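Next up is one chain by itself, shown in structure tokens, the form predicted on its own.
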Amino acid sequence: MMAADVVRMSKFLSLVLRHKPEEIGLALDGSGWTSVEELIRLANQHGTRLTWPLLEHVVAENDKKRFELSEDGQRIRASQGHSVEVDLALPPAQPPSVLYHGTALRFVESIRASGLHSAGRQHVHLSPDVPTATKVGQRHGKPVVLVVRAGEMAAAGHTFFLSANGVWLTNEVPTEFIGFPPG
């Protein structure tokens, strides 16, 4: 299998189980999951070739571990990241003292002013190490990796949650808990 091939179902799978899965006529139950037979039979008819193995070595492969299936490997979804409505029911999770958000230096000022936001997205994702919140920074520009103070922000009232892919999450992040870089 060509790695141009998985990252290409990465990004589909990706918009129709994140973002638009009425782009195919797919529906996702109030958790995020939906029926691998429907979604194989659905991509398979707007053009996206989609096959069994290639969707578990999307699933199994995938470095970011975007996707899950369900125990008897009859449903699929996406571990977090949703734009769509969606209750992927997590449970609240105490995090570490600290967490990591990677962005591009040209938002930095916009979250000096208000903090981090969902920004379309369910939660504000955060990252449990500097190098994944780099990766993160990176796909948008020049990264800057944010200090989150997440220990405090529980302490102080804040949830919590872990996804399924070790992706910490939260509803916002107020400017008083983030660590900025100097300059």
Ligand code: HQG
Contents of the next structure:
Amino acid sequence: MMAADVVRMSKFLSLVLRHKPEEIGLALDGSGWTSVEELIRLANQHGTRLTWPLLEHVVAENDKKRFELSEDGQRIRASQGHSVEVDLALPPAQPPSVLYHGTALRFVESIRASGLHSAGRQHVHLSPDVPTATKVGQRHGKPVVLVVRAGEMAAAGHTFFLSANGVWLTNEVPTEFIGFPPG
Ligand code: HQG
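Switch over from the form predicted on its own to the form predicted in complex with this ligand, please.
Next comes the full complex, and the chain you just saw is listed first.
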């Protein structure tokens, strides 16, 4: 399988496992899991050629490890990034004192006014390091990296979760916990 095919298949899996399972008639359980067999059957039925080895290859090779298989390998879910309502049932985790949020310059004034909100997704996504946050921000435009005082937030009662693929999640970030770059 070519790298481009992995990307294409990864986009398809993101669509049906995070955003629009109904597009192929798929059902996710309350924690976002679904049967691999069912997913493969429905994908093929809707014109996306997918096999068990192909799927395992995409899960393993995905650049951000976006998908996880259950221990018995029979079920699959996206590790984070959902817009459909799911409870990932992640245990709350103590964040490092500082986390980063990559965004685009054009959003900064609005974030300064109202803090970070999850918009279409279920959580605000935070990165453990600046290079990762920069890449996330670049998806939206000229990247800006905001510093989030996560340790202070946790002490103030905000809950954090760490997804299986290393993304920190929280419900919102009030503006007083955000460090903005000067200018
Ligand atoms: C912005 C990717 C104006 C927020 C990444 C972001 C991530 C506000 C955008 C994951 C705002 C939402 C998520 C406010 C937040 N005013 N704009 N008050 N509050 N925003 O794509 O964090 O490749 O839903 O800054 O790696 O960019 O999909 O979230 O720019 O982990 O696996 O609203 O998606 O992973 O955009 O990215 P998104 P995100 P995947």
